[in-house]
Amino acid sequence: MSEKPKLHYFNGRGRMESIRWLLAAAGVEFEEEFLESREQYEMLLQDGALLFQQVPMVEIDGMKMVQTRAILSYIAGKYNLYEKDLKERAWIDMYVEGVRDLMDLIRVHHKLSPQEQQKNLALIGEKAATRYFPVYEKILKDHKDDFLVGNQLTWADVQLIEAILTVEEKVPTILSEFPLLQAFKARVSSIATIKKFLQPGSQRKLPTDEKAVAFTNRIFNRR
């Protein structure tokens, strides 16, 4: 029996949260080793565990993987969340990248000043409502299936449900004009592995706040 994947990151969302989501959706148990000091981070650097001197880092199948996209792609392929057909993989990649563009707006939110946060919150709502969610609504309409690609859960579906729930934390009414995304959210959230991940006490992390940003800045000696 292979060892559980081990995730090295902070006790917070950041770029590791999508990795947690994907492993949880696949029904894969994983361990976490939280970075709690500058010394821990420097030890990983000295051991050569961080290829590009940054986290997330995931120990899996004898590898110490870095770079979020590479980690997600490997997990999706390993646990049957990535279609085998090359064209369908291309669609998954496009849909995932669109979600990532939207999520990047959210990840920087608490690094901004209060005035900039107000503007960014409006931007998140605007981009979600006018650029990104209309695309996924149309994909579901045209595809006429429960999922974005093919007829089973893929990496793209997992990234989209994460994005929907994350945007709703900022803009609770964001799906009011998107009935197919509302149905998608209800459907995917009821999948057993995802439903479990959404329960209190799971390894899903709380939204990032200013305290978490200050903590990571101390570890990386950022001002």
Given for the second form:
Amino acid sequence: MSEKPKLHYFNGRGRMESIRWLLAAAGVEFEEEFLESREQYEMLLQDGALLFQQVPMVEIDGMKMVQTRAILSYIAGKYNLYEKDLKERAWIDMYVEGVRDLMDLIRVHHKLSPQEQQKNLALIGEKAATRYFPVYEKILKDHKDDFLVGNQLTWADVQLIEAILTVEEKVPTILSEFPLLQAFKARVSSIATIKKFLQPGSQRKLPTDEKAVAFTNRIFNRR
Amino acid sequence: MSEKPKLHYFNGRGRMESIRWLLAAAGVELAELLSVLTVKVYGALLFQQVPMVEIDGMKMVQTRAILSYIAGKYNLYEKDLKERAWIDMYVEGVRDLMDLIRVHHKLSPQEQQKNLALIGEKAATRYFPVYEKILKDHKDDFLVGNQLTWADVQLIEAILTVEEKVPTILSEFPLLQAFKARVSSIATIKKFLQPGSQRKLPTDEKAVAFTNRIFNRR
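Since the one above is the form predicted on its own, can you give the form predicted in complex with the partner chain too?
Starting with the chain above, the whole complex follows.
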């Protein structure tokens, strides 16, 4: 019987990508079952496998976990990418939530019309450059450590490197004013587990494209 | 020097209400600065946003981070990783439902009608059946670990908030009705539900216009 976590999602980034990142950073091998038809989704529903009728769903340690944040939090706790101390955990949570707000702008990008996409692109660039990245640049500047919290790799660092690379796909020059984030990106990218995840052939997914959107809409019957 | 947590937000529910609920349930006295103008001091707001809660020497932002810290500090969370996972899942489910309600007052009257139907539908078919079943399966008084946790507080808040919009929402959920009665009578929560507490009224039109002006929304 496989002990590996099993991820249930469609074959694309969406809400599952952060979970793939965190497992990969922790060096945890995982399996994926891709939702490729409406029937597959309905079977999961009928099996009672989706607590709130939604994916992502991750089978791990005898649980069928749903809700992205709950899953990420569990993985971080289990694989030592979190903190035991309540206050350090609080900082990790704040930094993670900030990054996730930025990622939310990107996650919906491919669903927008070309016109809306242009506006969204400007918004992503503006928010990244004025609201979010300055905060992380300052954190690194103030404590001079290699990582955001507790001088070790945590969920916050993994969430941040994912965000940096994802924003750069849309706005390639986004780090031009942030030398410490550039150094952070280089440093964290070279960590063995993350370096492996960044190589072709890993379970990292490509940026979502139009075809994937139409496909998902069909499966999930979105309005 | 006051040791009470200090909440910075406008005088309304919004994203701060869940935090008020959790502190109240934990029996923690809090101070509130309800003047939004003074809170617009960007150095104090990590991501230029409220809610912000001054607690234990930190200026905490991001609702979930704040809730998680409060739950951990005041024993409304679990030490065990798996029990914590269940609390997180249940909380996140409720928060998805609350998101529908939180934006309700911002919508046009026409959109509000659609949203009301959506709230009713999601509550009755996606969310409340889950919590009814949890209570049915383990027969405990609370959702996780047989004691009051963040999940229970989030749920009672959701039940009462949905009922303001859809009064009959619990008609098919006898265990949730019992849960509601039981949790409402816990001393700290009963106190919070009484007039004069720091619980806020449902957000109204005036508050919406006011907030829009302050936060310069598009």
